[in-house]
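Just the one chain here, laid out as structure tokens, in the form predicted on its own.
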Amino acid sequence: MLKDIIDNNENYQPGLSIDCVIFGFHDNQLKVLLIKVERANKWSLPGGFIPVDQDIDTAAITVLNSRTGVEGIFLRQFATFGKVNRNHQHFDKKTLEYLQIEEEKGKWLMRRFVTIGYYALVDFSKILPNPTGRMEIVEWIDHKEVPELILDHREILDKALDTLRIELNLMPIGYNLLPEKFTIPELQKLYETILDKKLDRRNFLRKITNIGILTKLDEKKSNVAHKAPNLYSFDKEKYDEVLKNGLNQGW
């Protein structure tokens, strides 16, 4: 795929790229979707180049859809990364040979690239990681166990997580990360995992209830050892309204 882009690089915006931090929640872990090319030592975030006839947001959605196979995902631009030497010598002669890219055409890759960071929140259960080629590995990895990443991708990931933590005070989350039906302890665990701190159970219940985005269902969670907790769902209309108008509270 990269070779095809290089062979047709006139169709892409020079010096500008996109990197997506895709978060999912599973087994009480906040996971990140990462990519590694076979025989490479480092992993990377999903990303891509921007077609000259596409808006930047549209290009980001294209990257996200190609990796997850799901549309309508929460996606937000959060920062731009443009250090002078951020991709210096990343594509050397040996790498170009491995990728079967001619050295002259590979010069397009060797120029300085500024990248625009996006983060996405997805329902882990609905995502099937999608390699774009036979030499590519795509995996979910716990955000606390992320291995060494290429370029400045660790900085991009850390900035995305910091942004998500700040925005927890400004908007609701959960609709894109949790299954359709969930318990209050599961929702609280999601917030605790992202914030990396314990929250008081009563205070959390009061605050999340006051936002007005939950619907208590006439169902209880099955297959639990102790007293079955009630199940809830998000009121999508109210959720979208709060998402639009914002919140002003801490956790």
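Quantities reported herein were computed from a predicted structural model and do not represent experimental measurements. Residue numbers count along the first chain shown, from 1. We call the rigid core the largest set of C-alpha positions that still match within 1.5 Å between the two forms. Compared with the form predicted in complex with another copy of the chain:
In the core-superposed comparison between these two forms, T58 has its Cα shifted by less than 2 Å.
Shown in the overlay between these two forms, fitted on the rigid core, is a CA shift at Y232 of 2 Å or greater. With the core held fixed, K197 shows a CA shift below 2 Å between these two forms.
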Contents of the next structure:
There are 2 protein chains.
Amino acid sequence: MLKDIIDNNENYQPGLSIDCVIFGFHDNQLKVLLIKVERANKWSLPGGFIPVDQDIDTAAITVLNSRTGVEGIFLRQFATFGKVNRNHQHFDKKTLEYLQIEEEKGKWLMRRFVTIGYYALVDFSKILPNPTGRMEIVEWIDHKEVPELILDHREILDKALDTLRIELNLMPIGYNLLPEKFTIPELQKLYETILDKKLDRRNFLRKITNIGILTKLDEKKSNVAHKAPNLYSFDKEKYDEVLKNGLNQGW
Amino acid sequence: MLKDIIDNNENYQPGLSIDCVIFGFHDNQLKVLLIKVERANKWSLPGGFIPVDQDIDTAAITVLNSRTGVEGIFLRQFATFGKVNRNHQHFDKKTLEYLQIEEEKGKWLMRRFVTIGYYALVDFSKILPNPTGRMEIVEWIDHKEVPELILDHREILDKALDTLRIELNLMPIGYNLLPEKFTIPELQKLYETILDKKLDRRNFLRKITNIGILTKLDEKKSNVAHKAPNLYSFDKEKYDEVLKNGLNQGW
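And the form predicted in complex with another copy of the chain, for comparison with the form predicted on its own?
Once more the chain from above appears, this time first in line as the rest of the complex follows.
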């Protein structure tokens, strides 16, 4: 609760916060997890403050877990945002009163807050949007239909999506997002949805095969009229190796 | 001066700093700018604090300019570091006394400091290492011979070099680092020095030509016995375009 944090603000890093861009993929849709608190008219990214006794990465994991209810999700720091006017001046006297926060204590919130951005990519069908049960609206919203956001949250979201698209060139993707057995066209759709563009079928097949993380199974997709496509699975050992060392398609 | 900052610490963002990894390239050597303050036995990266009335990116530019004396250098934020034990506890009572900092004021420095990392790549032959004339040793040190650094500066440096190597796949490099007219072997040497590995001559030529940022000049390198190599220059307009939009060698 915000009141608890502000009343005990000496336990938190001053002027520093975390914002998480949680992308959700399912059935060829890319959505983003957004929050609207009571009384607010704009949406925001899920975020939090940094306890003095937690590493920043740990604090980010805490935010993600408290919002999604799942652990072990791939979470990556991507940028830190700190314009001079990045403050919570929209918390006016009335809002503080409503939240039962003393004006003197509330000053802690009014200074410039630099925020560290993290992004995650999850299968949104497997996740409860609001396991904490706070008095907030929490929704998965299509990334192309994002409403007005508070502060610089739109900039943070855009930067996260840019980073995700760039990192598709540096790391593999798909584990935890696709069924255990999948077809190449399904994997291609995942890339196309994130990149928001059509990809050439042959080029995609060649590139994805060259990475060496796929195992071709001795099975075809059922329930398909004719020319049933082959099924594949990820070679998890090689997948993790490439995730760690990066795609070697550089110089 | 540290004393001035600490005496007026209300003008600075608490618990937050900037550290710059300034890589210097010249004549096929990759060095890094390091600093040793009087009385210290370890080296450190050049860094600074963030005035409350400056954007974090502006504060980073200020640090870079004050250390190199040049403006308009390519500077990029790459990561933020904030382990729980990231503090300046090595500033003991004696050091504070020596710096004429009151113990009470000095407490500002003792909490966990989260630091935002920026990196730059400059031609070190064109830069004064210490235009501020502070009482510090400032040196360009070969990146393979870096001595012991304070705090987590080694981790910050390693992460910056990793990022630079990855970003070679995303952006062009060489402007301001090579003479106006250069040969392909000279450009290849730049890449090889940063990547710390040999590259195949034909592959490099093909890839670098495909980017479309080079202008082949109607001149050959002089003072070369036979088979004088062609000279090239950067097409600055296309170079800036690719720098802005990224290398399009993705999916």
